[in-house]
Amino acid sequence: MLEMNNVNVRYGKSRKQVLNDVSLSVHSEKIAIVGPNGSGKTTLLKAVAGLVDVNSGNIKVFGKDLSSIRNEVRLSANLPEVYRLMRMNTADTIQLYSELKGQDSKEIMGLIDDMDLSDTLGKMLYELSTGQQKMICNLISLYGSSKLILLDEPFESIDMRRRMKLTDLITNHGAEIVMNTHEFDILARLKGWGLYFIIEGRVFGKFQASEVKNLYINKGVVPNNIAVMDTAFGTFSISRNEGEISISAARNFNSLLNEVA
């Protein structure tokens, strides 16, 4: 349902390269994209959601060029920009998007109550804590009949109790999901998910999220590697079953790069 072909995105007067010739195909699957802060993870999802301009390459969603899509309710995202379009409190925002999707809001209200977020309903999104805002955007994107869901760092600033419940919602959802994160602890629970790494706007993979415990990162190019990544930090390679540093042992991608560099 998602095709990205040689997508490049540049920002600002300096024309800084944020996405670098990204090609990615997602069909009847869920994938996780893992990378350090500032690697282009969020920009990739914003490009798919039509929130940033693509300088070259093309994106297709549900077989249609992104530039030609209008009123497509099968795609949803937890990006807060989507839900700040109108000056509404949380309850009214939920009601609006429920009506747009043709869904009964009782389902998401039940999820909000289960997550102990009922006290957010009378507040504007910008008035919520970082964790509350993230959870509300997560829940709006996940409920209903969306066929493709974009999740940007869904576990960021989320406490452990909610994190466990959220993991179940995400992994049991029937939609295709593209989720980015810089954390590794969640990957082992994503059985059947594809796994990609993103560094400096370049995407490397495909691997399997469930095999992350068997993946290692090495400085330089090692024999029998399964991927080589050329970056401003240096050249790194990914190996399976043995290597310099176990990827799953690191807390997140930022600390992993610091350790191997």
Given for the second form:
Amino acid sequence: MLEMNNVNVRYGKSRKQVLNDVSLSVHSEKIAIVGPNGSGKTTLLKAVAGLVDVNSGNIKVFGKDLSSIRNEVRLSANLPEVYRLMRMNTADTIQLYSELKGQDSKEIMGLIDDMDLSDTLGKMLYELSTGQQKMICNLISLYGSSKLILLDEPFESIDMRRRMKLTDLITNHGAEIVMNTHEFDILARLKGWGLYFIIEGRVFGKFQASEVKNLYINKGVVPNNIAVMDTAFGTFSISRNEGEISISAARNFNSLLNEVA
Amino acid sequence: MIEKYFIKSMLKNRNLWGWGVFFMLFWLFMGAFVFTSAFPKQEVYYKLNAAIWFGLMGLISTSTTATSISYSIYYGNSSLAYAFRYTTFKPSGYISSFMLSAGIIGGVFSGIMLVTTFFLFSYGSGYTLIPKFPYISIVIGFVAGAFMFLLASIIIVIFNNYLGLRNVTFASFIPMILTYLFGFTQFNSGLPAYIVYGSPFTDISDLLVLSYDGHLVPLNTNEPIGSGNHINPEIQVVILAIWIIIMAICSFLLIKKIKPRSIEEGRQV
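Please supply the coordinates for the form predicted in complex with its partner chain, as a counterpart to the form predicted on its own shown previously.
Zooming out: every chain and molecule, the one shown earlier first.
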């Protein structure tokens, strides 16, 4: 259970606004957050994980304010900086985080084997390829009894065979999931998932991931729109069933924005 | 049993072995065979000389663990913030586990320094310079390791949370700089009694010297043996214990509020 109310995050000396009045709630569901690179997707997950300072607004996880959360084992995340507690190989990292979550590591070892990642166990996390690192972080966050899982670009740099298995693992998981992606091809497979768009730190939605094939993006405000997005690129609107450019036809959000702009 | 991961990680750290052990062994060799001509050629002086070298190198050896620990906390700042929030890990558990691990490493390093000092200085002097209280040397090595963890954690979290990570390299070397400052000034130029007693660095090195030599350590080691005042080890033990308790409390208060920072902030060039 996740509640975000009017969350603002600014970074760096320039105080660049990365999250802009973000409000979001997740109750017994899975949601995908889609947006171009640099739109604030990862920052949103980091804010929930407590890895960035929230300037204003509030975040509640399982009904508790983020600032007061301690030893809450029902949330997990695939963010790589979470798994750098000390200099360890992959096997020890898995073992340690299993112990810290109070879980048995047998289940994840089975998943590692199933994903043909056994050869990574003796290596340091930084010695793994980007895709292998991502898979290990995905699997650590997905196994066990977590009730809310934060997945940041879980398919990035993952080969097609593992991508299929990972999709099954994510879609069949019983937990609430908040998943970031900038790829559209995966959305059609996310039946029953909520869908949000994020652009320049502002969240738009909620839509249904499975209806992405019926969604269109238009330059300017069209009469039958279901959402209007004011961005630095201009104003766009989203419409159902008809419009300028089909969202599902685009490979990812970056190309979509370039095309429509 | 998170200690096993800390200990394994530290024992597999080649930098720690290089600077914390092998570099110290090099200086013990120099002490045994090169810097030996400035005192009377009597066993009692040879033994005090060996004990002082052991005390200094034992102290400096454990201070190198502080540098490694600083980097471990710096690289793990986000992981710690996350782990305290979303795993069963607690700041008190982190501090006690790391203190225990650093203490064990300190004890191991102290044991290595002790054995090496015995062989090198005995061979170099022609006397059999057996350490008087070797088990106390190990215990003091353990305490020194735990102390260095607390010092490193306090300094690095202050930089991480409040002063910025641009100076993280300097911050990681502060324990070693203080170690060299107090260690060398005491045995080479002498320090006022209040500093000798009040500084945890001199407390550690003096207790190591005492454990090897078996006699009370002169307040001024440049004076002939028996001609000056001696250091009271009981007072040093009490002061060291007070330092450790105060630092453990400070470390706990700081670690529990550790802020996640990008490790890129520490990039120098």
